[in-house]
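Here's a solo chain for you in structure tokens, the form predicted on its own.
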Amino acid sequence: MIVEISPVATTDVDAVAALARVVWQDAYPGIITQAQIDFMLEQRYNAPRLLQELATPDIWWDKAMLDGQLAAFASTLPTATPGEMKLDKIYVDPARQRHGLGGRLIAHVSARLLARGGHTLILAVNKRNERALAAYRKHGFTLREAVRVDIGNDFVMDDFIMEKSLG
């Protein structure tokens, strides 16, 4: 098993969006409605938005290739708190979960943050996403707070904010 982590390129946009759809259809039914899944996928994974984020220097997009195929990706962006970054997205192909790809992406992002003088990585996770909560706890994240955010279209994100101290 050969894993390579590298920046997401503009040529990867369609593959990232397709993988996001596969992961969301595996993870979120029963947690949020199909209508909210479709709304959030369109909102967060449309090509213009992904291309804009890839062109933004403070937003890091990374991909994990497993034996030459896209298996996982992550995006990280700064928060208003100095030294803190948000792991905004981290998704692993369901067929390739439990092989350490998520952990490798978290380690990669954490190392980059530390190298730039940062000290805290945060993320938001749906309160009912037990698989993700367990994975994040396994990788050293702890609960910071609970939030409920209106995202429009009568949908909300009912999340826990988790954090991992790197220093």
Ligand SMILES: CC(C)(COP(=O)(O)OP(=O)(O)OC[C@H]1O[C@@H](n2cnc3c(N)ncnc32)[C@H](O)[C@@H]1OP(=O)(O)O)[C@@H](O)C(=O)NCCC(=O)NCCS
The other form holds:
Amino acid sequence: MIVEISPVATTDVDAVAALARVVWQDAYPGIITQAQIDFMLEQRYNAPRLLQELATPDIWWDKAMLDGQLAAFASTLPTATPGEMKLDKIYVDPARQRHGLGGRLIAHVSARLLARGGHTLILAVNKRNERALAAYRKHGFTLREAVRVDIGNDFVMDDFIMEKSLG
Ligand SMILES: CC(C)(COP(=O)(O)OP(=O)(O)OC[C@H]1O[C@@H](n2cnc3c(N)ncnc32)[C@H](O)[C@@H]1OP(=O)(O)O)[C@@H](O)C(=O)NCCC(=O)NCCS
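Now show me the form predicted together with the ligand, since the one above was the form predicted on its own.
Whole complex next, starting from this chain.
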């Protein structure tokens, strides 16, 4: 299995949005409602927004290609704390989960952050997303705090913030 990690390109936008839907439909039913899944996918993966983020140097979009096919992606953005970034998205094709791709992406982003003088990676994960919680613990994240964020349309993100010190 040949894995290649590289930046997401503007030509990848449709494939990223399509993979996001596949992963979300596999991961989130039972955790959030279908209405919230549809709302959040539209809010976060519409083409203009993805293209705008790709054009923003402080936002890192990375993809993992497995045997030439898009298998996973991640995006990372700065927080208000110097030296800290948030792993805002990390999604692996359900058929490719639990084979180390998520860990590879986390390592890739961590190395880049360290090389640029950063020290901490954080993320938000739904409190009931047991598989992701297990993955993040395995990859060195610990609990920082619990948050509830109103995202509009009566939807709430009921999350844990996790953190990982680098280096
Ligand atoms: C969470 C996610 C990014 C992890 O990436 P991954 O490539 O599957 O994970 P890795 O292979 O690097 O690490 C494997 C670990 O993740 C956890 N894990 C991943 N999939 C799992 C599953 N189906 N069941 C149980 N644990 C699972 C386990 O801790 C596993 O370690 P183990 O195999 O030694 O028990 C990926 O599974 C995913 O996209 N999940 C669905 C979407 C999601 O929840 N994304 C995170 C949003 S915050």
